[in-house]
Amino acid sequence: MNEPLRANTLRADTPGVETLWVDTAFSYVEVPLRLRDTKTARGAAPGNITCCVIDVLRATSTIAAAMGNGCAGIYPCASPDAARELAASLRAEHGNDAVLLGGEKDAKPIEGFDGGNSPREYTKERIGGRRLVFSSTNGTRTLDAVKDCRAIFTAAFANITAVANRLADELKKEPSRALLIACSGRQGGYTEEDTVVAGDIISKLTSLIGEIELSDTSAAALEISKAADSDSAAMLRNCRWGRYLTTLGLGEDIEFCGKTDWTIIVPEMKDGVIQGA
């Protein structure tokens, strides 16, 4: 039997309760849904919804990498069509020195990028104080489907902590209390990776603010962490789109995913740029 919901969590049906009410996308083609279930809800519309943006494998863990390693700001772009465009623009107004055009299609290099999606290979020397340009299949894809939001932050294994604790603080000191956790899934599916790391925040979440009302996404996002390996790593290679990674030659990149709380850079997402705090 299932290990029941922890006593000061609550259910999205309890009756007059002013509490944090917590709601997780599965994939980004969701957050749409998601977002008009946060309005009927608690009244709540975008501009007043805090969000946490989750693509554990990879595009998350490489922009918690980037940042952790002075990246001057990541711009997530939709498609690779859009990030070539934007790359151009800042190189005209930086320099050509000044902008790295990063990102993946299908978790394979896109031809005239200067990099790909692996955490591993922005490092400080190659990334340190320039601008990255980003596209990958499913993360700024869901990055794009959030911007409306009011607060919007990047969490992976690798700083899920320091997340939490930052969601914890801006939660507290905002009226409608409303969180939508995104994750970004496989192109418009549910993922395994990226929904354990939902519920080890929302368990973390509870611990740090208290009652919290949960969709039901949320509490099946919480049941799943609860039963995931605590191996993090052992996980990541077991899930679906870890062994495709793997077949890509992608290990060494799994094994760097699935490190727990390395940093405790918070990514935050404004005006459609990505900085570290």
Given for the second form:
Amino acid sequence: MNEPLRANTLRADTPGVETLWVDTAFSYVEVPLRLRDTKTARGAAPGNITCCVIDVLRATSTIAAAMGNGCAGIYPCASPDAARELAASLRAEHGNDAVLLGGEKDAKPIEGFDGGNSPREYTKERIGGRRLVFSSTNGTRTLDAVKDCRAIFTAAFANITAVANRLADELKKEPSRALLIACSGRQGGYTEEDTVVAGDIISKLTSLIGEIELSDTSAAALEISKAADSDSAAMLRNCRWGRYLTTLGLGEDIEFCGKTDWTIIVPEMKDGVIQGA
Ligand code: MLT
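Go ahead and give the structure of the form predicted in complex with ligand MLT, now that the form predicted alone is out.
Entire complex below, previous chain first.
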């Protein structure tokens, strides 16, 4: 028989016990709803909530790669037009060569952009020391949706253990002890791949922190990750978006996004700019 879902949890209102509250949004559209629920569960307004954004295929894998290769800062933009405008003003300030404009629309390159959304594009030679203005269909919208949270990190398989460790450190010192895991999903809906990463992070936090109270969506994410193929690249290859990327000839990106813990970079967004630590 399976273990009960909340074997390691206590109720948040248990007197004298400071549990960690973990909520999960399956897409950027759900973020306001989950923030409201966290407020009800913990009385924590967005300004007190720690957040972890996931878009493993491919935005947060690309962010991990670019930051790991010495990018001077990623500027996520919620639309290609906003990205063009911001790139123009950063170029006027820092020079043309100091700024790259990257991203995708429905996984395809955007006209006039310097790069797409392949983590393999942002090598040391290309991105080292330069700024990246970045727009993606779901990932950067999610970053926009969580922008009022107190601390915002991004995670992928590339850096999952480093991010979980950093979240545990942050949450141990944070009095509200509330975490929102924001999966980007697709077009406002659920995706398997982001949910599996979310569940893996929850599982790591359970070992690192101990008593955790899970929202129903977090309990679901944990169960889905336990049932998923333990070969991350295979899971990515077989999920719906992975199959679509394969039809576009992007199979190598999927293998890249499936590699686990190859960097200890922890990207953090502050005042709209992602830096790595
Ligand atoms: C997104 O933000 O929707 C993606 O990262 C899509 C992709 O390019 O694979």
